[in-house]
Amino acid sequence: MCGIVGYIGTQVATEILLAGLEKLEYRGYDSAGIATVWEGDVNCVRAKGKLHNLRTKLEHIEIPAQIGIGHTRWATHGKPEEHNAHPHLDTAMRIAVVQNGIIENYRELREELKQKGHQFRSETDTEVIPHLIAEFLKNLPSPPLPTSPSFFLEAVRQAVKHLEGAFAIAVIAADYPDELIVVRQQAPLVIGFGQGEFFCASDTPAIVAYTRAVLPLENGEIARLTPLGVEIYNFAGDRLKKQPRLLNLHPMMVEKQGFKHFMLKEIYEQPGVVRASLEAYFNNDGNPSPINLSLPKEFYADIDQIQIVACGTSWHAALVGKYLIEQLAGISTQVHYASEYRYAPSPLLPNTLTIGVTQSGETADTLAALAMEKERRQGKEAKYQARLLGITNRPESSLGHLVPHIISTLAGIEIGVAATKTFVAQLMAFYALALDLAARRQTINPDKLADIIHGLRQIPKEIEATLESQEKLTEHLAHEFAETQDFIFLGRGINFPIALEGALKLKEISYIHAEGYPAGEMKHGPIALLDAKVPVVAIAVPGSVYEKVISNAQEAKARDSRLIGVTTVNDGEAAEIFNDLLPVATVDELLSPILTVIPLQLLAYHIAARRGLDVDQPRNLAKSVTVE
């Protein structure tokens, strides 16, 4: 979660790391620093809280270093204070470590390393990194071993095999002021490549400004950055040959683009974001399918369940996906918390597709779920081997490495902490993957089938219609409830998600307390909460389900409850129901999860504006969350 950014070449390193901090502010963090090697010395400032903090610091410091390291932290081991704050040196302050990961056996390592004199000045795990480095420094043969080109290469690469855990680290030294190592273990970690200078960061948005050449590196891999070049190897020591690629992704692409913040942006781009998948993925002609995934034959032979591991607003897009999957493919569906799934597995059966949903590719839970169930079942016979699927904006990731298969979301990159286009995104990898099952299975009539595929051609017209109608309305609303201390949603069927995810937005960016329930439920138990201070939004839109929860908003009403209603344009009776309307498309129910989301995005963002608040890096939150 934290953020890393490492600089070598030929121009100031200072303003290059920073310039790379505020890309990964989406990350999410609570303190900052940079450290430079500079005329034999390590130079590190640190600073609390937000970048600007930093930035302050350093305007009165001047250091022409032409190589550093970066980071924002994310509080785990310790409290988010600047002592706390990476990056760590050793006992002679020769050597600077930053780290994204938790290092598991530290408290060891700690202790170890005090008895041999070190000092320590922090909380942290990662401050046994440099302390550990530097013992190898000091005890390694001269002239280094053959395998490693210098002697810093080789103490990194003595030190990382004795840490366990997830980590990606960069390291400096002063007496070694022309190289950079970098490592990579169950953290993400990029190598950008310029003219005569070379980056590492956490993810591409940090360097994207300076090159789209790119190097991820893969677990238990080691770089050597240096003015000349990158070297890689492995952790045994051995040389890797590997080439970098080339990003599809431009600059402006993380930029506001005249947008107050990138959530606002990011909003009002989900019509593309549906268009790109409409184009991927529904343009085939050929049987047994009209939806082209790009996977394999066997791929679909013989799925008697399916299991769905994600964590938050990726959990509420694989809800919406089990109804999906289950009412049009006929296939049983289960949606497990990835963090939970770790710990109490659904037990061993046969012929189980296992979807692992991740915006990042490299949330630590899920990522872990879905290796475990790797590992549990190889060695199993046929039918009860292990049939992995991920879906994920960054094919790329790590989740693209674990598993097989992947569903790309072709989201693009997404800035705002509070996912929205990838949530959309998602549910459009869910109706593919859906009609792709009932298509093959001949679980759906073709006619009807054709008229989902024909509906959901319509969504991305029908998203910017509810775009243009909602921004002043639920503007207005954010007026009348930015003092508000809890709300209640409330949706049903295909729309219950909806609802939570709805609450989850207003929580996430505004801080008020929101909960999301199944409206029949309301009754038992939540609805003694209802008086005229806790609004109520209910999803009513035509279908299976709209009466029941007309009939479930009139309860609330009858405590005095203020009623929000997300449902159609023109729809009399509920404008006798609810105080407040926020209306869309009439579209056929099981597609209304794409519509109806828009208005609770709108809504929770106006709240959150309109409190004052920092929208796009919420307080505790992070993007992209690579520790469990």
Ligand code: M6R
Second form
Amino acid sequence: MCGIVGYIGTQVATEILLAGLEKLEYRGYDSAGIATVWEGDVNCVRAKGKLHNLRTKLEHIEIPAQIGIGHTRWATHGKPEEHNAHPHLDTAMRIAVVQNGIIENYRELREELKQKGHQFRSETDTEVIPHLIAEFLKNLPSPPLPTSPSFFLEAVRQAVKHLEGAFAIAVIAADYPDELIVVRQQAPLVIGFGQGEFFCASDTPAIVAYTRAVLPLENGEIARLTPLGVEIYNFAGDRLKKQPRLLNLHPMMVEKQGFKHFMLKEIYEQPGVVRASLEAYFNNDGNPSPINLSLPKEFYADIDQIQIVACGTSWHAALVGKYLIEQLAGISTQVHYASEYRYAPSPLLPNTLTIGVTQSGETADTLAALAMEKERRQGKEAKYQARLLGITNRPESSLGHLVPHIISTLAGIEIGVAATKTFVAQLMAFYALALDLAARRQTINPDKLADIIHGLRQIPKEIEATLESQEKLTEHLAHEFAETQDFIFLGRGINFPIALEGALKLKEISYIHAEGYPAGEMKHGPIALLDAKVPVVAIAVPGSVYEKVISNAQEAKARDSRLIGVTTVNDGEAAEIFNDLLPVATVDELLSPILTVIPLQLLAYHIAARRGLDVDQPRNLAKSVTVE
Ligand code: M6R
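Moving from the form predicted on its own, what structure would you give for the form predicted in complex with the named molecule?
So here's everything in the complex, that chain up top.
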């Protein structure tokens, strides 16, 4: 949440900062701002709302500075107003700071600083940081400490030692025009290495147009960027030796490539995501399992139960994962909202594998739930020790640092705030994991295993066919439903999580109220909501619960709801019941979620686009939720 970017080098900073912020806007877009150092002063320009407001303001201001920091905000402390926008300055307006995260002890610090005469101009937690740095700068001994190369670095280092919380910051100062100081403490920050120029950012897309040599900072590290190079220290002030690595990300991957929105492009990338996952997970010689997740042998030993923690769409993927693991591998599996689990964990059981699912690898609640699990099992006997696995699209993220084992999902970077291709990539990871566990525990017979893997190999072209046939159908339906106020999504069994996901997609990008229910639960209360104004989308595909869903759909029809069926092609029975059909190919029931979700993504997309909404950056949301 919140995006920060910084530049020091020989080019004009403003354009580089704005271009970087554009790539980070998915992290928050309540306000934006930049600060540069030029001719002995800090110049700070900020604007409420989206980045284009800041861009418009800057059109009339020419600052040729070659150092600067920028920020795009997702408001936590203080309303999304200009005075709360970052960068924040100290009283004398000589130091500028951008921050991503939360400073938990900001109230105490603010009171102390006020008593020392510091004047505050915002309601944010961040503003204490420039004031604190100013205070340390004022009080540092002169000449500079022999151990520190710079007063400025030393003052920032002293200041961050007083901050509590999870944060990443970038700081510049009028009196130190050749230094950009950055800090990471539980919030992501990467440094980019160019030729005589250096960058920092919350995420790599912001800098990939300039360099692919990057170094993600670790927690508790502080870096000093100058036109001559980058020095890295820990909070104790010890210099660390670290080398950048080359990023496997092309600038084209973060462009819309002719699609109207990133979300639509990402929906269309799903066949490729499934192909990449098949290639990565299912290409070994079958011994001992035809699946290769690159997990060590000991990972598989003595797993008696599994618990999964996740949020939002990742939580829905986890529900599908639970179904697959229980039905295929016979391992009892619980799925928890990470935000709930961290405050009310299950009793400690032995031989428990805990899986965290997060596409960003930065979701604060998921990370905290995993960290808590690790901590509460520390010092216990071997069978109670934490066994942690992460499933993420960003293996280099904080999650990657927290857990010993990772299954990388292969969606490529996802920009649209609504998760689409990363969901499908997570499903692929769960198919691979569940089948792998089943094969190793011999809970699946080899023919069935071969059938499922064969079925998975057909999925990319089935998704392509679905996209081709559904684009117009969903666009047409969107026209009819653009003004609808409530939707119900029904599914059962392995497609119940898809009903939840369909409802979430619609809610988050179209702002239409939608609920996902297990179809059999309708009669226990929610059916009271139904009338001609409330359409019902039901997922009715062949399998163990097909007839049950059809009956539940009939019950809704009897209450005058218009019925939209996600069915299979040539299903005559469904054609008679549903008012509208969104058919997908017939596949094994276990594989159906990966197809049934496609029309629901398209439906949500087209309804939101039809309503003229900002599909890629829906109100109040952010792509990575790095605060509690
Ligand atoms: O990065 P994560 O997978 O941990 O994110 C979890 C949720 O914040 C995320 O899935 C959110 O619900 C999406 N906006 C859904 O489209």
